[in-house]
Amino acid sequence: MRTPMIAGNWKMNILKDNDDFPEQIYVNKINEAIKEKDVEVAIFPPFTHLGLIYGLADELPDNKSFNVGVQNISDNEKGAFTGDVSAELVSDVGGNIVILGHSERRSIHKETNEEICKKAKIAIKNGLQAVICIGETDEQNQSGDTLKVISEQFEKSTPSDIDVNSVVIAYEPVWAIGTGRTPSIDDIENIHSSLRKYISQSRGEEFANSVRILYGGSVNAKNGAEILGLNNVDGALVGGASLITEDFVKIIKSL
């Protein structure tokens, strides 16, 4: 049985002590939602907020299903790499999960599958669960190359010799991120089903049946329940809606 995960990617947003976004209330409401559902929640604030959010979550009576992590790590373990943050440093201050290979990292920072795979190995070595993002562009989608693209990204970005519990896959069609556009419900189900079938052929049936595949791309409080109700969708990677407490909690509760 795959426990669903709802992940909130804050990207480069939210200031400390923002009156419109009280972090303590945010954490408390998520904790209440977790108690109602069999779900894991992961929050990915900017690096500057990691200690704050982890500290709030760590004070909860039962925080086993509340994960706090970061949106990227260095592909070096330590050393003279000014401006980089290592997996070990994240783990040292309480982080336990990391997003890798987000389309914005792939496109803006030109990260390759090979670099993402290297980061995933380092993350897992240091006790971080790796959420590996894959997804096609609008042009690739229109050309009918979605499965080809995401299968190759999965194969080359995901280490081959890993425990299934150390990795989560997030399918995010690039053309749907932050645009308000989403694939049809049938398309999401077909893509997730086809991807799981490919993973079964590549990594074995046991791995494929156990690995969680999240959907991301303009998930919100209105469409969350329908998307999360699909058989092969094991949760959601949420962007903008994760910055609105009521909307994010509604997505969690829609499971």
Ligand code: PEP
The other form holds:
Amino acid sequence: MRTPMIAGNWKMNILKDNDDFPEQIYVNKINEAIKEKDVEVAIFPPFTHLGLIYGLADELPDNKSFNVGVQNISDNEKGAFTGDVSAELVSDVGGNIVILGHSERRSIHKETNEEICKKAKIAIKNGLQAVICIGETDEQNQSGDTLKVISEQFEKSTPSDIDVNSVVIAYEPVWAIGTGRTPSIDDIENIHSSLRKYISQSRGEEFANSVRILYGGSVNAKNGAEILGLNNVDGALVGGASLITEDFVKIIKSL
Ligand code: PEP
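Show the same protein again, this time as the form predicted together with phosphoenolpyruvate rather than the form predicted alone.
Next comes the full complex, this chain leading.
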């Protein structure tokens, strides 16, 4: 009922014409993996590569489950915002999805829940699916505040009155991103199921049962199968391992 999504966040990496990372092979291998599984894939390259990756994906014969998007958008719709990229510009060149509120943007760029919510509304209005990231810091985790923190982030960052298919939630503990550390398997399932319960109280049972909640934070080719096998985990947001073609494909195939 919830089609899993495997998302690859390239962050600020990968130069074009890079022999160690042939984009054409990457796209083709992912597409082969998609055909073997009931899965949607979303690739988030830097803005500069959106046209390139979209172009490669667009040439695939059956590419409905291959989404290409960006890692952020402006919180303004259009106009004199030098250096910003709007949802409409992304959509115009084939992007159909955007990561919002990644912990690196919340911490480095001081993005607030309110800004993320505004961006999500603009994204959805322009036909982009919004992948809204939430997650607690190590300190918040240690003090037992995980659910309180992520339910508040969900509540304030996710617009109300939206079609459930226009958003995906990514639970990414900040302390697990890029560190090689992950919560225990039991903790991941417990947090996801508690979050879904919270979402049910807040947005209704139908919304909660249909919304995809991805796990993100040090997912790799070794731990992917166990994490993705959990009942309330509907896919993964993958950083580092999404840049290693074999590993990313293995994660998709481990579904
Ligand atoms: C991320 O960037 O969202 C992420 C989860 O990174 P990593 O998989 O490298 O921890």
